[in-house]
Every structure is written in C-alpha cells, then in structure tokens.
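In the block that follows, a single chain appears as structure tokens, in the form predicted alone.
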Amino acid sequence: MLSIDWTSQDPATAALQTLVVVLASPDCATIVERLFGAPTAQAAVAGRFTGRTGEQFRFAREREGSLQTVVLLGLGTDAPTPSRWRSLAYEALRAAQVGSQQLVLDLRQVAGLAPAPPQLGNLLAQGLELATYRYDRYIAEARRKPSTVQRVTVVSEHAAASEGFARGQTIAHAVAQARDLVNGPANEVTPTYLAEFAAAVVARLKDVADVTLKVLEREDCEKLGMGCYLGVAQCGPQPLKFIHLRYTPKGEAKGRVCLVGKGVTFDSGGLSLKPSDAMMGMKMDMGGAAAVLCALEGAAQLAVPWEVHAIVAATENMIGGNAYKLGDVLTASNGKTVEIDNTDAEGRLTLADALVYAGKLQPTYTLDFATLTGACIVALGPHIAGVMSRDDELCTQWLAASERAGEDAWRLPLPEALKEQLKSPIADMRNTGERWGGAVTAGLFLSEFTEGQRWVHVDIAGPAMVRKPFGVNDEGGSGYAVATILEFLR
C-alpha cells in the first residue's frame, strides 16, 4: 500500500516529485498566475486550461534546487461528487511523471469544496490506491509497468482527514481483490478457486476476526433440493461450489445480512449458445461473487457491527451432452417449478437457489449482486446499476450508501403486471420474459424466491464489467459494490 500523509503546510520539494494542484474552474487563470506566475497563467490559457472535469495542464520548475513536475489538475465547476473525489484521486496519481516516487496532491485551493474530513480521507485514499492497481500477474515482466509512487502528501486545511485513510485504504484493497478474481482467466478462476479463495480469507482473519467457511457439494445440493442451481452445473466439467463465508462481530450484532453474488465462472450461454464476441468476456460473469467475498473480508477488517453472510453458488454455465436443455423443467429448493426457455439466463436459477438459503438463516436484510442482464446495460448505460426492490426503506439506504461510495446506481420498478411474461403452460414459470424490460423481469423472476426476506437487487452488469476506462475503472473488471456494501454496512 501507499505510504499517504497530510500535512496544512508546504512540503519540501525533492527529487522525483510530482506537484499535483487541483482548481475549479471560476478564476482559475487567477489563481495560477498568483501561484506560479504570470507567464504559467499565459501557457496555461493558451493551452485551453479552465479548471473543468478531468483537464490537465503540465509544466516543470526548478525549486529548491530539483526539477519538480507540476500538473494542474481540474475538479470542475458543480459540486463534486463523492465519486468525483475519488476519481479525481485516481487522476492525480496516474498524473505523476513517470519515474516519481512522491505525489503531493495540493488541495488548498478547492478545500472550500471538500466533503467532511474523514470522508474526504477516505475518499482520496480509494482512488490513490486503486490509481496503482493493475492486471499483470501473465504479461512478462520486462513489459509490466507498475506504478513508481511509494508516497503521498496530501496538502490541505482539513488535517482531520487523514483520520479516513486507514478506511479507505482497506476498501481499496477489498476492491483490488475482487478485481483480481473478475481479471483471472476462467481456467483458473474455477469454482473451486473461488472455494480456496473463501478458505484463504479465513486463514488470514483467524487473529482478526471470527470468520467461518462451510462450502456444499453437490451431494449437499442434492439433498437440499437445489434443482436450478444443479441444472444449470449438471454439465460444466467443474465441480460446482456452493460457498457460504461468515463473519461474526464482536459484541451483540446489530442484525443479519446475507450478500448473494452471482458466481458463473464461465457463461458460455449453454445450448442457447453466446456467439464468440458476446462470450469473451464471459470470465467476468462471476463479479457478484468476487463483490461478495471481497467486501465480506473488508467487512472483518473494518469490524462493522453486523453479522454478515457471503453466499455463493458458484458454477459453469457449458455446453456437452448432459447439459440442461430448452424445456426442461427444474424445481427450485422452495419447490416452485421453472421451465427452461433460455439456458443463457442461468445466474438467475443459481441466485434463486442462494436466495432461498439465505432466507433459512432468518436475515435483517438480503442482498443479491449479479452481472445478470444485457437489458440492464441498454437501459442505464455501462456505468450505473439498477436496483430492484419492494422494499423503499431498504432500496433507500442502499441508494444513499451508494451516492456516499462514489459508486453510481438507480433504482427500477417490479411491476406485478409483468410477471405475465414469466407463466409457463406446463410450470410455475419460466426462466425469461419477452425482449422488453429484460432487467426488470430478471428482477421479478428473483422475487420469487425471497418470500419474507427485505430484499434488494443489485444487477451489475454494466460498471462490473468494464469494457471503456472511466472513473477509478481501466478495462477489465472493477470490483463495483464492494464499497458501496462496505458502506451501507458502516
């Protein structure tokens, strides 16, 4: 991890730093020219630096006897954002001249802008960690290009911030390995890998926490009537893993909440086979278990006052002579029956087998996160989740803890009306609705399968799978939801 201080005061300028000064766009050729002087003002201008979202103006000087980089970095001319704070983090550190071993992020001149100090702290700290992560476990070496910033000085009046970094830090470290195992290629990213991954987050809570793993086979499925789930992994040559990572506060537990991630490790679309484009990034259809698992051990480390439950049906969705078929009919564990129009909307039928179990253990709240729908991207975009629920207490502070992490989402209805698309003549239902609203009857399809559990739905297709770079987000996965859980948790 980065070594990051603050301090209200000047830093001596040495060897190997970048200067790193953030403005808002009103008066900003002011504020640079009293700064640096009149000719930087005049480059500045001509270089069409205003101060708005994401610009940057870069320069060098000679100070105390070492060549310092200097970057003015915009933040923009609305209220930023927490989302804006962290991705302006990000900025700052990918800013720094290559080769620096010290970034000082000068924020004097916004601090009238910042949100409160320790959230602010936070903040800054998630988008500086998660500016020096990358995915290069199979490039060779001499090609790597690893970050060279070891320290960071924050520059700012609010000295309280830093009492936030420790937080934010764990969270960016929560989210870095979620990205981790979405990046893993799907020939090690197994279920049975995630299964080790869950042991090894016992392991390295044992002096910390009170975790505890329990992973069903199939044998256990078997017999805990989980027809879906087993349908959907009857063919996948992995053995599945159903995965259930506990966590125990210290003290009496302000209440029980059961995380569900969806954990696909591969979705090639079964006998409704993907074509080759749509199936490549199909490795990453495990990024609700990732989120899950993930936050489960940032939830320990940060010892939050909430029992929490990790669940996860991890399988493979494949092709071969035993794989489940259009028009088969599969009974769930809460015995209500499915037929089978579309074998490429499984992570449905492995989360309808979760959510029952999770309901068993009599929660406070449940939770599900799924890269579940295409639908959901055409209707929100790439960047933002949809949120489903009937309950507007729960979907409330779930959307509030998400405004707070920086991570967007917006909520979408559950009209009963709907659920006409899901009846079968020959079942309870069926596993899809027509083309229209293919996210929202995802949603009531799952629904089902939460009787007297305060549920919320979480699909994540679209910012877990990062197809564009934006925000703290390069290509790949992004580990979305696990800061928003490790805040609503708080």
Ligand code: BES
Contents of the next structure:
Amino acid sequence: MLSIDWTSQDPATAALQTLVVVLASPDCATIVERLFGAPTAQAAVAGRFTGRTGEQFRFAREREGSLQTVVLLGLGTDAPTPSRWRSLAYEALRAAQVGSQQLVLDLRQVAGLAPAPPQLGNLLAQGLELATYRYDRYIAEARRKPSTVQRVTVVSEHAAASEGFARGQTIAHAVAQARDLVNGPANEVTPTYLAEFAAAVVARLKDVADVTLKVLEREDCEKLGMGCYLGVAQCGPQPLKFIHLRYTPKGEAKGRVCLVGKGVTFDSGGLSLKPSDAMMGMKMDMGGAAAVLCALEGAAQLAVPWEVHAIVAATENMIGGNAYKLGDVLTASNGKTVEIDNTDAEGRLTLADALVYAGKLQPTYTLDFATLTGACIVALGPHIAGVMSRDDELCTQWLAASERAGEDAWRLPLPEALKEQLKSPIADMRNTGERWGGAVTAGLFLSEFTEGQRWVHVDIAGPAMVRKPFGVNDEGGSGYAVATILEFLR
Ligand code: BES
Ligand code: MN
Ligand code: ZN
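Having displayed the form predicted alone, please output the structure of the form predicted together with the ligand.
Up next: the whole complex, starting with the chain shown before.
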C-alpha cells in the first residue's frame, strides 16, 4: 500500500520526485506562467496543453539541488464526476510511476471543483492505489515492473480528510482482490479455490469483525433440492462449492443484505459448446462471485452497519459424458421446473438456487451480480452494467450509489410480456428466451426465484472484464461492483 498524506504547504523538493499539477482550462496558460514562468507557459501552449481531460505536459527542472519531474495534468472544465476524480489520481500516479519514489499531487488550482474532503480523499486514494495494481504473479520476477512510487503527498489548501484516504485504500484493496480472482486462470481459480479464498477472508478478519463461513458440498445441495445448480455442476470435473459468507456488525444492524454472485469458474458453454473465440476469456465468468466475496471483506473492514451475506453457487460449466443435456428438466429448490434448451444459459440456473437460498434468510435486500449475458454488452457496451429490478426505490438507491462510486450502470426494464418467451411445453419454464432482448429475459428468468424479495439484478458481463483500458482499469479484471456495493452499504 502507498503512504498517502496531505499538506497545505509546498513540500520540500526531493530526489526521484514527480510533481503533478492539476489544471482545468480555460486560463491554463496564465496559471502555468504564474507557477513556472513564461518560457514554460509558452512550451506548454506549443505542446497543445490546454487543461482538457487527460492532457499532459511534462518537463524537468532543477530545484533545491534535485531534479524534479513536473507534469501538468488536465482535469477539464466540466463539473468533474466522482469517476473523473478517481481516474485523475490514477493518471497522476501513472505519470510518476516510472522511476519516481514520491508523487506530489497539487490540487490547489482546481480546489473549487472538488467534492467535500472525505469524498475527495476516498476517490483519490482509490485511483492512486488502483494505478499500482498489476497482475504479474505468473511473470518471472526479473521481468515484473512493480510501481516505484511509495509515497503520495496531496497538496491542497483545505488540509483535511485523512479518513477519506483510509476508506479509499480499503476499497481499492477489495477491488484489487476481486481483480486477482478474475484474472486468475480457471485452472487455478476453481470452485474449491473460491471456497478457500472465503476461508482466508474469515481468517484475515478473525480479530477485526464477526465473519463466519458455511460451505455446502454436493450432498448438502442435494438435500436442499438445488436441482438447477446441481444440473450445471453435475459434469464437474471440479467439485462444486456453495459458499455462504456472513458478516455481522457490532450493535444493531440496519438490516440484512444478501449479495449473490455468479461463480462459474469456467464457462465452456456445456454441450451447447461455445466457439473457441467466445470461450476465450470465460475464466471471468465468476466476476460476480469475486465482487461479492471481496466486497464482504471490505464491508467488514469498514465496519458497515448492515448484516451482509455473500452467497456463491460456484461450479464449472463443462462438457463430458455426465454433463446436463438439452431437453433435461431440472427442479429448482423452490419447486419450479426448468426445461433446458441451451446449456450455455447456465448462470441463471446457478443463480436460481442461490437466490432461493438467499430468500430463506429473509433479507431486507437481495442484490445479485452476474456476468450473465452477451446481450447486455450488445445493449450497453463494454463499460456499463445493466440493472434490473421490480423495486423502483431500491433500484434508484443502487443507481445513486453507482454514480457516487464512479461505476457506470443503466437500468433495463423487466417487461412482463416477454415472460411468454420463457414458456416450455413440458415444464414451468425453459432457460432461454428468443434472440432479441436476451439481457431482460435473463432478468425475467431470475425474477421467478426472487418472489417477495426486494431485489436488484446487476448484469456485469461487460464491465467485469476490460479489453481496452479505460478510467482506472487496465486490460483484465476490473473488480466492477465492489466499489458500488461498499458505497451502497455505507
Ligand atoms: N457467461 C456468459 C455470458 C457472457 C458472454 C459473459 C460474453 C461475458 C461475455 C453466459 O453464461 C452465456 O453464455 N450467456 C448466453 C446466453 C444465451 C445462451 C441465452 C449468451 O449471452 O450468449
Ligand atoms: Mn454460458
Ligand atoms: Zn456463463
């Protein structure tokens, strides 16, 4: 972790220091001239630096006997969103990262645009920490390039808000853990691995918070009649693990929140086998599980006032002689029967039994997170999660939290009329609808297993895995939803 501090004075120049000065257009050149003199201002203008979002102008100067790298970084004039403050900090750290030990982040020129100190500190700390994230455990030690920055000093007139930093660092740590799980290859991150990860969460929090773990094995799930989940998992070869983590706050809880995560550690498509290109990357099909397990750890560290449950019906979706088949009829733990017309619509089957299990805990709210449909990526693109709910109030609360956390989300409807598509001639329903509207028919399918619950479904198929870097994300797992969950549980 970085050491982050805050000062209102110009810190002393030191060797291996990068000073990042954040500026917003339009009168950038005047400010640069006042801070660094006319020649630098001229050079910045020639270098087309105008303070717009993401623009950088870099130079070096000798000062107090040291060579200091200076980077002018554009914030942009528009009222910056929480997500912009986070990525600004990320860009600043990345600008310093090659070679510097200390980043001095000077915000004095944009102080008027910043949110209140604890929120600002939180967002900055997240962006800074996430800029140091790398998934390099499978790269030879000699070839790894860890961040060189150890210390960050934020300069602003309103010295305050160190609690914002701590919160942001805790959130970033939880996000990084989720990224590790998503980036981990499916031959490492199996259902057993996820269960062991959950056990490690309990061990880490032993002296910090009341966190307990229950892992159901196949026989336990049979006793509970989880036929849909068992159908997906019956091929194995990795043994299934139904993971239930629980955090209980000190004092009276505001209520009980069940977080259900899709935990398909590899999705081959099953007998409805995916083509090779589509199968590539399907180690990420446990992004929902990663989010809920890591968010629970973060929630315990932040001592949120809610009782929180993280529930994951973990399994692979594989092919083999024992695999579930097209036309099979599975019976879920709420008694509903499902005819399988595509074994690649496996996530909703695992979630069905997990959601019924959650319902038995009589939660105040149930939220599920799932890399559920390619159709959701078609609808909203790769950055935005699809949010579905019958509960307007809860849905609005979720969307507001995602806005504050800087994770993009958009509501999709649950059109009753499309339930028609899920009809089966021989069972209560089938597991897929028609081609169009695949994200919402998946949501409608889940709604059959959340009756009476205040429930939100978040399809994270797009943002869970990043192909082109954006914001605070490099290529790979993003840890999407962790930050919003922690904001929601505040
Ligand atoms: N895990 C996939 C969804 C997915 C696709 C996530 C691409 C991330 C990127 C899911 O299990 C799946 O295969 N869904 C099918 C549903 C269809 C068979 C109704 C899909 O989206 O094609
Ligand atoms: Mn699938
Ligand atoms: Zn899947």
